[in-house]
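Next up: a single chain in structure tokens, the form predicted alone.
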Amino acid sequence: MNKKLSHSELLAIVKSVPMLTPSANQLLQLTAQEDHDLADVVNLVKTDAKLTARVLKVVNSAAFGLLSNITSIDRAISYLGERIIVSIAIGDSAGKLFDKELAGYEATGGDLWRHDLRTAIAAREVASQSGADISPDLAFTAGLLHDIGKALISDYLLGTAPDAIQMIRSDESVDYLTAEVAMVGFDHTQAGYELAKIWQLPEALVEVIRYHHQPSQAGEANRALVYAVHLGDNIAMLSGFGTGADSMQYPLDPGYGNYLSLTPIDLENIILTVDSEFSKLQESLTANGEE
């Protein structure tokens, strides 16, 4: 049995990963809020120079294919839109977290963005379709962030994925969750909620963080979004990206039906269009990070 982290110990552990940069926090936050528009996103990055060249960057890249290069970052952003930009904020402040191989859990380096990702393009297709009021692209960068917490914890879970995987076959009201709390003393969900803490992330976020794999103990204000997330992250593992050993080892919670008007068939078309999505999207991060 590993040794159980204290919580000061786990507060050691989230102080010590970096703060996201200014420009990505106030991004953040502002995507949060309920009345902005795309006019004000565009004004934050112009106060970034490295943002907004990686902007340009990936505007121009391959996988958009424009006939002629954008220079304008305000044209950029309007063809990019919202959710793309969150992305390449996120991904260059906090991508060695999301790219960090989670040997604790069995999966390799990039497992965590890609389901993070399909996450994310499931969690704001849900949000869009199911009628709730609930802004997509909050959901989308909702389900960016949600996992956070398993890079914290990873180091921690090395070698218990067999006893793990054992405590759940034997035991029916056990899953992933009960199961890093007996190893290692938390969760990946209390992880990630002390880190957002930490970096101030908006309530939405934090409450998507805390409660994704338990979406009715969320706050009844951003319970539809937690709801949105906790059901995308279930698309993400259905369709096969999961995060290595606890993929599909969480209880789908059927309550998401009483914030989400969503039909078989409504679920069908959306692993479709997060299969179809997901490749462009990641090509498009991708040249991002290309020098």
The other form holds:
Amino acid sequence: MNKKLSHSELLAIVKSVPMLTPSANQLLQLTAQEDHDLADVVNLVKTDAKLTARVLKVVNSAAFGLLSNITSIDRAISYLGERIIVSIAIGDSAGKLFDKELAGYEATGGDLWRHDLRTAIAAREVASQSGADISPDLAFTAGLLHDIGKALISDYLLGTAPDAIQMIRSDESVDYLTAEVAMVGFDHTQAGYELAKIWQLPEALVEVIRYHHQPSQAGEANRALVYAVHLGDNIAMLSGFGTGADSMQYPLDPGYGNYLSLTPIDLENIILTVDSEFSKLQESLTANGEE
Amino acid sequence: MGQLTLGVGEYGASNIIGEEVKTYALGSCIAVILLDPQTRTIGMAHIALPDSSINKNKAAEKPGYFADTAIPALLEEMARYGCHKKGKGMVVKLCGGANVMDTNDTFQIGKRNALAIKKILWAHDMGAVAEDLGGNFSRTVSVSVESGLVTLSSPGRPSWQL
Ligand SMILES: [Fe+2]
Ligand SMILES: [Fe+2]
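Switching from the form predicted alone: structure of the form predicted together with its partner chain?
Full complex below, order starting with the chain above.
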């Protein structure tokens, strides 16, 4: 049996995680605001020489197949768009967490980042196709960050996956969250929530991290966004990109219907788009990872 | 040992003894496995969606992606290995088609995939002799060309056979 963590032990784990770089943090703040310009994004990126270099490296990577090199950061950002810039900044700033091998979930290295990227694309598609008033860019960022708590508790869950699955199969647990609590005292949304607060993420992102499996509990202001990520998460898991043993071990909240409209055909189209966008994006962002 | 690995929307066949035909992490996707005892050929398609009418371009580029285009494409591929063009005598096994917990109709992609595949097999006078479909877990499937044995695995569970 694994040892349950106390709240102060959880906080100590969370506090041992490096802070986001100031530019990544400011980018998240800025892009969560309803009215913001790409020009503001450009100005922010310019304050960070390392990030600027990364962005230029990505835009000039083979994935985009540009005929001539882009050397101006303004052009690079307008070519790549806000979402890719945010992905680069997050990957740059917290890459260690995203690349962590989630052994506690019996997942392999890279699974978390791939799951997050697919969730991000799917949440963006849900946001833009569902007729709801949600920023697709924000849904994308929220998708990237939603499961960050798994990287925090995975080590403590080591060896628990078969028991967790068994608890769910025998109805002892309703879902993987309850199993996580039974094993280590906290679930990945609670752990992620603590980190989101320490990182001082915008409220909308904090709520997504905390409630993406229980969207009805999110505050009214952000509930539609949380539902979009909830669906994006499920779409990612359905298409075979989970993070190991917990894949599809969470109920779908049909209450999304009050906020988002989605037909079976819409869903199938989203699955298709996620598949093709994912390969493109992953290829371009790998230029980000290597030093 | 050789391995023929199929990604989402891909299909392929092998008659090389010692080789495995494998596909990873089927969520709502379904692996259609065709075993031809005559030629000892194993064919597999990793199908993602039930119907190609939603995107004809994608179907042209990746016929294995949709149930209605994948099965004819797989049969055609297997004919290159000397198998019967219409799949006569072949043994059919299906796995995958998972759904999320407590899902609603819209999200029953796994179930819609299974129905579509069975309808198309039916139209080809073929039927599955074994299936491991549904549930709410992801499956990795591997078929031995030599024995035709289908082995499944899923994180946190012991592996099993079909
Ligand atoms: Fe989660
Ligand atoms: Fe997730």
